Each structure stands twice: as C-alpha cells, then as structure tokens.
Amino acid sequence: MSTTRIGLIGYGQIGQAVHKMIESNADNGMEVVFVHDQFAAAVESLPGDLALADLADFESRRPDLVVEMAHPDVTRKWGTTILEKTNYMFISVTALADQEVENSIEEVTRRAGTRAFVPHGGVVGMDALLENRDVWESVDVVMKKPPHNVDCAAAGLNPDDIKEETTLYDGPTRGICPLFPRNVNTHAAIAYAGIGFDRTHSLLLVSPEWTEAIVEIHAQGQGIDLRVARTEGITGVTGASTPASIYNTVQMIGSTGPGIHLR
C-alpha cells in the first residue's frame, strides 16, 4: 500500500484535531511529514523532525498534499509556490474572493499539473450546489452567530458593543470575505461551488442571546428549490463539526487504505 505524505499548515484547534485523526488511524495510508505554524510555540511539543520552522523548506519533506488550516493570507503568500511542487488544500476559502488569487491558482495548476482542493467544511449540500450550478437563479446564505464567535477585527468592530440582534453584513459574498475572513469560509465555498462570489448573497447576523452557530442555504432555479439548515455548537470561530469535516476531506483525497471509499 502506498502512503500519502501530508503537510499541515496551522496548528490551532482544527490543525491539532486533524493531525490526531490522521495519526490515530494506522490503516488510512496517510503520514504527516511536517507541521508548520506561524507561532513557534504552537508546535514546540511536536517531535523536532515533524515541526517545520520555515515554510519555505516544505519541499524538503516531499509532501503529496499540503493542507492549510490557518488563514487566507497563507494561500495569498504561499499557494502558488506550493502548487508549483505539489497538491494543496485550503480551508480558508475566503482567499478565492480575490479574483487575482483565484486566477493565479488556476494558472499554476494547469502549468504544473498539480491540483488545488476546496473542502466542503461546514457546507451541507455542496454536491447539489455544484451539480446544479448552471441551473441556480439565486443562492442565499444566512449565518447567525454570537458576536464573540465572530472575528470582527478586519471589519473594525468590537463584539462587546453589540447588545442586540445586529446585521453585520448584507450583500454579495465577495464583499463579506475580506471583512470576516476567518468566519465566512462557508459562504465562500457555497459561492465557489454555485453561482460565484458576485451573484451569491450573504447575510451575517449576530446576537448576544444566541449560543449556537446556524447556517441556512437557499438555492432556487427553474424546477428546483434547495433549502438546507445547520445548527451546531461553536468554539472560537470554529463550528463543532469542522475538524471532522476537514479530516474526512483529507481522507477522501489522500487515503490509500483498504475498504469502500465514498467520494
């Protein structure tokens, strides 16, 4: 059985969970060959040969797939460099709201023969959005969260100032991505899978009375109406199901283990 060599970028809540899931299954045919985080303290407990201090040295570990679980800035800075050498999966899908980034990724994959992967993450029904992307006339995404579970820094907002239900954004998905880059990867994935960043409509609502994260998707086209809602617990900016979702996507891409595999 061949082994898929995996590199991980970002070792916060999601990165640690995905690493543990990969390592806990000896039969999945995957091996983590490096972990990088911009903060050295995040990886100081890892074996010295696993922690990668300088991401510029990623090629020395010969990864078959590099997985970003940190911030869209990683893709802006390193995405094409990584894709020149190997395959790349990025969970910070908001990076694609920058048309220049999207174009450069597509160009380098064609030239280098590598592949870039967008995980479904918190999106329920992403396959239906993709399969019917030529049918949809409208796609609306509504996200509801407690204000302290939204990283408001880029938008210049203070969650402590929000005392009642408040609309933080209402408009095309392309516009919400740079304002809340760590929170709306679900919106970005829906837009990319469906009718694009400019035609997809995003609504972000917060209320201090809420304790869970809710995402509602409504897509309409001739003869078809798709409505999906997801409610889950949340820690920081991350939904409870996100680590397992990311691991399962990595497994779909990289697993060489035995058994019946869903794709």
Ligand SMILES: NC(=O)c1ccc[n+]([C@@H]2O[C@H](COP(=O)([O-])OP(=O)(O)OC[C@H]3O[C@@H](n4cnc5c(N)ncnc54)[C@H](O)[C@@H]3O)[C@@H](O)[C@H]2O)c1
Given for the second form:
Amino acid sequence: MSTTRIGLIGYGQIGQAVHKMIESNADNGMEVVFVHDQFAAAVESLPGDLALADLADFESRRPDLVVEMAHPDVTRKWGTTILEKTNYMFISVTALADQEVENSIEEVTRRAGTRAFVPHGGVVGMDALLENRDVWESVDVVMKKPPHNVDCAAAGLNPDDIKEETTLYDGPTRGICPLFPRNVNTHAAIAYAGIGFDRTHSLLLVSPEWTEAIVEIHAQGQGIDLRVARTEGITGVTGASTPASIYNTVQMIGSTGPGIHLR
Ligand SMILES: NC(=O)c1ccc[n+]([C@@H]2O[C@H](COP(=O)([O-])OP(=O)(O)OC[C@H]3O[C@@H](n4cnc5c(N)ncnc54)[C@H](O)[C@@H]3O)[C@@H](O)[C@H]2O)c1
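Can you now output the form predicted in complex with the ligand? The one shown was the form predicted on its own.
First the chain shown before, then all remaining chains and molecules of the complex.
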C-alpha cells in the first residue's frame, strides 16, 4: 500500500482536529509530513520536525497533498506556488470569489498537471447542487448566526451593539465573500458548485437571540425543488460538523487504505 504524504496549513480548531483524525487511523494510508501555522507557538508542541516554520520550504517534505485550513489569504499568496509542485485542497473557499484567483488556479493545474480540491465542508447537498447545476434557475442561501460568531467589524458593527435581528448582507454571493472571508465559506462552496458567484443569492443575518448556526439552501429549476436546512452548534467561525467533514474529504482524496469507500 502506498502512503499519501500530507502537509497541513493552519493549526487551529479544524487543523488540529483533522491532524488527530489522520493520525488516529493507522490503516488509512496517510501520513502528515508537515504542519505550518502563521504563529510558531501554535505548532511548537508538535513532535520531531513536523512543524514547518517557513511555508516556502514545503517541497522539502515531498507532500502529495497540501491542505489549507487557515485563511483565504493562503490561497491568494501560495495557491499557485503549491500547485506548481503538488495537489492542493483549500477549505477557505471564499478565495474563489476573486475571479483572478480562480483563473490562476485553473491555469496552473493545466500547466503543471496537478489537482486543486474544494471540499463540501459545511454544505449539505453539494453533490445535488453540482449534479444539477445546468437545471437551477435560482439558488438562495440564508445563513443565521449569533453576532459573536461573525466578523461583524467588517460591516462596521460591534457585535455587542447588535440587540435585534440584523441583516449584514443581502445580494449576490460574489459580494459577501470579500466582506466576511472567514464566515461565509458555505456560501462560496454553494455558489461554486451550483450556478456561480454572480447568480447565487446570499443573505447573512445575525441576532443575539440565536445560539446556533443555521444554513438554509433553496435551489429551484425546471421540475426540481431542493431545500436543505441545518442547525448546529458553532465555535468561533466553525460549525460543529465541519472538522469531521473536512477529514472525510481528505481521506476521500488521500486514503489508500482497505475497506468499502463511500463516494
Ligand atoms: N469550508 C468550510 O465549510 C469551512 C467551515 C468552517 C471554517 N472554514 C474556514 O477554515 C479556516 C480555519 O477555520 P478554524 O475554525 O480552524 O479557524 P481557527 O481560527 O481556529 O484556526 C485558523 C489557524 O490558521 C492560522 N492562520 C491564519 N491565517 C494564516 C496564514 N495566512 N498563514 C498560516 N496560518 C494562518 C491561525 O493562526 C490559526 O491557528 C478559516 O478560514 C475558516 O473560515 C471553512
């Protein structure tokens, strides 16, 4: 069995959980060969030479797959450099709302023969959105979150001052991504899978009454009506189900282990 060598970027909530899940299954045919974070303190307790201080040295670890779990800026700065050499999965999908970033990733994968991956992450039903992307006439995303779990400062608001249900954004998905880059990856993945950033409609609401995150997706087309809603706990910017979802996609790409594999 061959082993897939994996590099991790971002060692916060999701990065740590995914690392643990990869390491906890000896049969999955995956090995973490580096972990990089912008803050050295985040990775100082890692054993041996697993921490990679300078991402520019990523090639020295010979990764087969690099997984970003940090911030969309990483893809902007490093996406094409990594893809020149190896495969790259980025979970901060809002990076794709920048048409230049999307084009440059497409271009480098063609030239270098590498592959870029976007996980479904927080999107329940991304398969259905993708498989029927030619059918949808409209796709609407409604996201409801507690104010402290959204970077409200981007809208010029202090979360403590929000006393009632407040609309932070109502418009095309292309516009919400640069405003709330850490909070609306779900919107970005829905747009990319379905009818694109300009035709997908995004609504972002906050209220101090809410303690959980809710995402509602409504896609409509000739003879088909898809409605998905999920309510879940949220810590920081991340929903409770996301770390396991990201690991699942990593293993779909990288696992070389035995067993029956769901696709
Ligand atoms: N695709 C999805 O469904 C989905 C869902 C939730 C979160 N996310 C995104 O995943 C990312 C990680 O989420 P999290 O909850 O683990 O966040 P977190 O804040 O707990 O951890 C992020 C880590 O990345 C590091 N980091 C940030 N910018 C960096 C950079 N430029 N270079 C290197 N390291 C950097 C931080 O120091 C931190 O340790 C965020 O961008 C978040 O928006 C995506």
